[in-house]
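Starting off, we have a lone chain in the form predicted alone, written out as structure tokens.
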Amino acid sequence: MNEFKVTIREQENAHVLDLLGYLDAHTAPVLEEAFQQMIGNGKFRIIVNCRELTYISSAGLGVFMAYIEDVRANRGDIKMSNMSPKVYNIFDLLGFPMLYDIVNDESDAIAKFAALS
């Protein structure tokens, strides 16, 4: 089986979840739990870094899709960073540019949330 993990971070003024691994259906559950985890705790300044993401499936992609609308309800947004150029085409095939900010480094996400402020 494929191995996945997430960690959580406080980065200034957002929040960030590291993505380390394979997401496919068997280990969407765990990034589920955590955007439960960050929206339960009134958490809504997403970055996800993808760093060390080396695989998402459309089910992976799913879980998106499920909290952005929770996420920007309560004033936030999830960015996403640090994609290789593998995981960010299959997230270019499905159109989520249009939807999410992609940006390249966290940094780059960090400053956009702080130029909300």
The other form holds:
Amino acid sequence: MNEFKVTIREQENAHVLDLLGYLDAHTAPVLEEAFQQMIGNGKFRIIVNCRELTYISSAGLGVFMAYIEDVRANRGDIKMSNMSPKVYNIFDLLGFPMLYDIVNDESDAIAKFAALS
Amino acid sequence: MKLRNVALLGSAGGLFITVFIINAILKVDVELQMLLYVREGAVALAFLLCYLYVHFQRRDSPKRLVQKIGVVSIWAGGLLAAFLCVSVLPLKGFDTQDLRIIPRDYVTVFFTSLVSIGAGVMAIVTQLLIKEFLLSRRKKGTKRNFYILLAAMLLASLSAADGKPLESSVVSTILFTTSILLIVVNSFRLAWIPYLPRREKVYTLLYSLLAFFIFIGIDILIANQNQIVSRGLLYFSHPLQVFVQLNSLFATVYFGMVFISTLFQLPTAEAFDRKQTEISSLHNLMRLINQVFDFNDLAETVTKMTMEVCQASGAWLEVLPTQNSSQKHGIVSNRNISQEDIAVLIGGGDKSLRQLVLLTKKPVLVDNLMTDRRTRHLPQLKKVGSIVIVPLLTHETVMGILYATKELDFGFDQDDADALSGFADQVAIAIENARLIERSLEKERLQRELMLAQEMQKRLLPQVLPVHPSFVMHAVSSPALEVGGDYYDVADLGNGRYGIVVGDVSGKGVGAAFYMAEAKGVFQALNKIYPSPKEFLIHANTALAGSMDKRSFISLLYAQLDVRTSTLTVARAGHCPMIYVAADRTHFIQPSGIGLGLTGGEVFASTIEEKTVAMHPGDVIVLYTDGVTESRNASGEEFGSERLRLLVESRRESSVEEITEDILQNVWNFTDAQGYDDDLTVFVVKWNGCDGSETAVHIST
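Could the form predicted together with the partner chain be shown next, to go alongside the form predicted alone?
Let us now look at the entire complex, which starts with that chain.
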């Protein structure tokens, strides 16, 4: 069984979700729950740190799509950072870079959020 | 059967007549010793035939043992009556002379002979009956002991054949005494009594007492040698007299023992009965567990057995609702108690008896509903005086509750509650089994549905690919589960153009399969209206947007072959790139474009681009889904697109079938034959080039 874990930490003006492991249809609910928790608490500036994300399946990609509208409607954003080339390739193939803000490093995302406020 | 009986009885009768004649002759001359032996032989043979007759008859009547004591008592009573009749009849009787018995007239001989035959038959019947008792629930030595006794009896009888009737020899006295000792030994075989139901014990007590007294009467009449009956028997046949006497003694001792033993066991009979019922109920239930296909039947039997287990006057079964089961719940069966009464008894909200059982998971026994503090506030019911309630437990959770009621106060004791608890455990298992069966049936049904869906989905893929002098095509698609989200299709667009599409719905399984079917519909509807691949994708996105779940999307690659211009135009919506194998190089063709269903019109349209490549004879293109490149081996390594690129590069000269097969085989080997964990599709096209004949071919189609 592939493992997947999400840890949430607050970083200046945003919340960072650290993804660890293998995100697929079986583990997607874990990430869903994290997003629901964020949105439920009115936290709309979300950075998803993918440093330790080893794989993401189409079902995993679907999770981001489920929440992006809500988040953006509340003048927030989901930014992604620290992707390994392999994971980036999956996002890229589907055209995610054209829809999401994918940055090299978490600090870039924090800076972008800071620039907004 | 009938013939055999007639033959047996007829022969026996003939022999008896012979004996009678011999006896009549002997009246005249007592000294005819030879005739005496013939007589004893005839008597023995006659009774052997009688024995056989009784033996065969017995097998035909399956009466209960206890009833047989009654029947034998009546027969013995009849014999005793006959004995008494002969005693009081004004018969002349016998004289004694030189230790011999001499009848005074033939009438005496006749009557005493009749009762003697009766006594002999009686002895046989009695002995067979007692044998039956002894051998029921027999132990190791039982049969042996009985046959030793029988042998001793026969020897004692035989020893009397020689010598004068009133003479007592040492040998016959020893054998007679031995027989009596053996009778006592055999009479301790009373193991059948404890297992009789209470009712039958009462009958046994009465019958055995009756039999005991009747046989004492017979004993007395036979033993007293001054009596006409005794003398008659001795005159009829001395060995027979011994045999009858020993058997009568045996019956007296045995039925005496039966009487005493039954008398002592009567007080515990009820408790014994109850245990017996409990055990047999549990046995029945064990059998029931294997017949739990009909839940209603199960519930009915459970309440029926509940009443048997604790002799209740009413019972009902409540099953608590559970997940994953469409099984009935609530009060599933009630017997001899109305729903209204049940509502009263389990009413009372948080403090009801039902709640108490749910909370404590232990049996609750109320001896008197009217005075018990837990129930005295309830409206009084005529039909219910006491109640016992036990939980049905599986894995420490209450799955249901079993209730039993009696009209009397103090109707149940702790034993009843314990018995019912034991029973409840079995019921819980039975209900659990019923649920498991239901679930597995349901699973089977779903499995069949899925197989059907699989068949349907296979038909959504092209059954035959177009054949054209300019190209050869081959495709294989294999879902990871029964159905999947991969899709490929080909359309003849006219004017020498062919549209090839390969797509992949996010996720897998049934959800993906529905979108796959929708993608097929969209492709078939739009490919002729929007001839350019880019336009097609833009409109497909719009068409799909309305019906797709936020989390789902479809990646699609649309490649359009034009045989007139030898070109291939490709547009991509988030799908894996296409591999293009030319003579000199192999590379990915990856025009930009995001997946269908990810975003609405404008943004989507702006991302889609089209690429066109020129095709040369021998060129190969490979379209695939991510199931190929994302297959992993045991150490988590992906097959990857580079490995795929190198593989197809090296197979440019192979046929499309070989290339497809090679790709699948390589992926299979790479995953160590673990199986594909995602839907997987490969579509290979080989370009043969325009040979000038294509136009003619096209016109003909």
